[in-house]
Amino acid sequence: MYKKNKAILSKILPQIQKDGIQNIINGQSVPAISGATFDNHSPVDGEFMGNIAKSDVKDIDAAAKVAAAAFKTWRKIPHKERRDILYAIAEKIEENAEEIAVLESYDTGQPIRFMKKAAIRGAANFRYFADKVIDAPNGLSTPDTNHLNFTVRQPIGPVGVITPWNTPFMLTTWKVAPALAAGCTIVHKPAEFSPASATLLCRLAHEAGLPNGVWNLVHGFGETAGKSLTEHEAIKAIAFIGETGTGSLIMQQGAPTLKRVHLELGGQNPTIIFDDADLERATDAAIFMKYSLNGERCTSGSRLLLQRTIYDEVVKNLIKRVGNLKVGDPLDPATEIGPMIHPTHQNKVISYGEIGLKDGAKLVVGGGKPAGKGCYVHPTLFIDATKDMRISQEEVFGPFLTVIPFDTEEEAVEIANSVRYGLTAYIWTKDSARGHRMALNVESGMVWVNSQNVRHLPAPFGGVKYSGIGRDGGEYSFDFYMETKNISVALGDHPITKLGV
């Protein structure tokens, strides 16, 4: 398998080196407007992956306002043709999905073994979508003696969507399905570290037929391409996934504009084992919801808080599993953890490391990198840890955890509760009412308990405090990219006041 997936790549890498990737603007591969370009490099081994568009304020308007005028139509598209469109991008997605997963885990770092996962899951969000576009204009009837109400859902209008570095491919689907199906046209800015995927998914939906302008791709920096994307007045929500800081500046940039936002960001988020637990399980899970995805995932279990009756026993299992875990390429099926995406992050992975240290945490596993090319960290475990700790308290980001001890429930809480985040919590007790409790207590918008986090489509999924603004999910979805209008029509000649008689 090794050797396909490096074969796949020999095959599509050469001529994204020769040819670039491009912006597409209603429909077509188009450099940016200025000529500028920046380089993609592969955080695997540092190799050149091409020339990217360096869009700027222009590009954005051009593809705004062609989002604007498909917006006129798309919107207006029968609900079985706009399902088939997207029926015909999830075969797309599946017909492709290995080149899909070994371009993604060339660019990205992410192990093969998730990025094959992570396609066919897209090609699902599409299907699910697909399903929901005749339910989508939906809404509800409020009778009144004299009137009938009832509402309904239209679509807000062009979408921005900007898409972070981890997972992009995956995570553009979650936010590029459901807005096609409400009647949203878009205008998508990809992370500039990892530009390939999504551009590959762009130029896939206009193979399955997307009409062109409905769906435009524009590469840049944040700086330039996002910020004109969030303020331009065309555009009338902004969807992000990303980093905390990102997520306040695009509020104030879309504010003048009166932009809907909806915001997926950071998480620093609890395992909270009990000694009641099945701790197999238990242990299981936190390892993968840390170190899994690099560990460069939002919802990745970051401090591990232990009853401290079972603290010696759990942790000694973990510095034995974490010191096991397979450092490598990310091309080879046995990779569990492959290299961070760029070094900028590589180098900020590893100062956590120092400041663990500092901070009077033990380290026991890990820190640093290892030697030769590529943007690799070693799996990091520190133990002994309290709350106030800067590695508590603060998203790494990478293939490393934290372990806090706990005496009581109550503390238990309020360590969960002592950061700025709340986007998950893992919760592993066989006490049912203590789950529950647990579940209600702790500051977060997901909670699984006994469980690691399992995407269910139809769910709610967002954080609260730092962790964002909005859902995503089934109906969630369509709260944010769909208006609702009431309508009201009177049953008879009800009375009417009279004035200036």
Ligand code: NAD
Second form
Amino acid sequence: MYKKNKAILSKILPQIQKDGIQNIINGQSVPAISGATFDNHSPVDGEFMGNIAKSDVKDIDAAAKVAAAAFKTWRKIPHKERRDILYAIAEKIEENAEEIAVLESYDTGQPIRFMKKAAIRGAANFRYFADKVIDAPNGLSTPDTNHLNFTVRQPIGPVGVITPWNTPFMLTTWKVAPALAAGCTIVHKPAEFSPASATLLCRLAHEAGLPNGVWNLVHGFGETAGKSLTEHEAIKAIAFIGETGTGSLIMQQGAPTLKRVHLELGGQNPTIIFDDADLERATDAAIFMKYSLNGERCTSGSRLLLQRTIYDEVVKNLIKRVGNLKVGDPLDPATEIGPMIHPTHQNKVISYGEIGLKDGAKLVVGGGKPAGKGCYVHPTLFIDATKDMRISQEEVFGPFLTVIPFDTEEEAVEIANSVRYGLTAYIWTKDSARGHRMALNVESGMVWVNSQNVRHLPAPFGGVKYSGIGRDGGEYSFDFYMETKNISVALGDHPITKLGV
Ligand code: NAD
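Please give the corresponding structure for the form predicted in complex with nicotinamide-adenine-dinucleotide (NAD), as opposed to the form predicted alone shown earlier.
So here's everything in the complex, that chain up top.
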């Protein structure tokens, strides 16, 4: 498999190195209007991955105008036709799943063992929302005595989608699939560190029959291209995934044009294991939820809260398992942890080793980085931490776990809720009443009891506090991408107050 992945890469990489990566506006690949580009490099070995269009306000304006023009027809296209185009995109993704996975892995450093599934899940997202196209406009009937009131849902208009670098392909499908199903048109600005897979996806969507202008892709930096997108008058809403600080900026930038915003932001999520839990399963899940996807995962269980009665036993096992994690080339199917996305992020993750030691926590595995090329870090485990330490409060976003002991259920809740974030929580206990109580008392948008994160597409996905505003998933996505209109029709000659008689 490793050899095959390398062979796929050597087939696709030279083309990208030669042609670079351009914008896609109105179905055409075009350079930035200014002609400017920036370089992209793989975090695996620093290899050049092409010149990327460095867009600015002019490119965003061109793309937004195209999206506004295309909205007039895309919103009216027969539902079955729109549904079939989404099915066709899903098929295209499946046909190209291997290439997508290899490209994503090499561009982001994410291990291929996870990226293979990400491509397939991306296809599933399109298929799920294809099935919802026909019902998306459905509303409520609220009859009154003299009027029949009913609501319909209509697409909000052209929307901006801004995505991060951690799993860019799958996250793009989460936003784009429901937006297209709703009848919106799109201007998408992917993260500057990971431009490759979004471009391939947009190209495949056009090959699958998506009309020109419906989905436009503009590369560039957040402070220029991203900012212009959030400020553009023609763009009615911004679906954003990224850091909390950026989310706050996006609200400010969008305020003058009254943008609707959906923000999926950072997390510092607790995994809480009580002493009556199935410790083997709980430990497996705790390790998976922190060290999968390089720990660059918003829903990571970054703080492990362990009841003191089982603390030593679980910690001993963790030390062994984290020490065994296989770090290496993400294209190797045996690899469990690949490189961080970029040298700046690699340095950030490493810096938390120093911060943890200064805080007074005990470093038992990792810290620092291996010698050699690539943005690798050693998987890291800190124990004996307290809730107020920076390694317990801040989002490290790497293979870095902080273990905190607790004695009682009340203390576990207090520690869990002591951070500004509130995305997910994972509770492990065989006491069903306690599992339910904990689920109600932890401050987060999503809770899993006796489970790792298992995404169910109709279920709402999103955070509270500094982890975000709004929900994705099933019908919740349509609350964002559609407007609810009330229509009231008189049933007869009801009284009308006469004025000026
Ligand atoms: P980031 O906020 O730095 O960048 C995200 C995107 O925003 C990029 O495309 C960037 O170019 C753009 N951007 C930056 N400044 C902008 C501005 N002023 N206006 C408009 N756009 C701007 O985030 P990142 O470092 O790429 O991603 C990591 C973060 O994403 C982590 O905090 C992680 O928790 C979060 N994340 C959240 C979820 C979720 O569902 N809650 C999922 C994945 C990642």
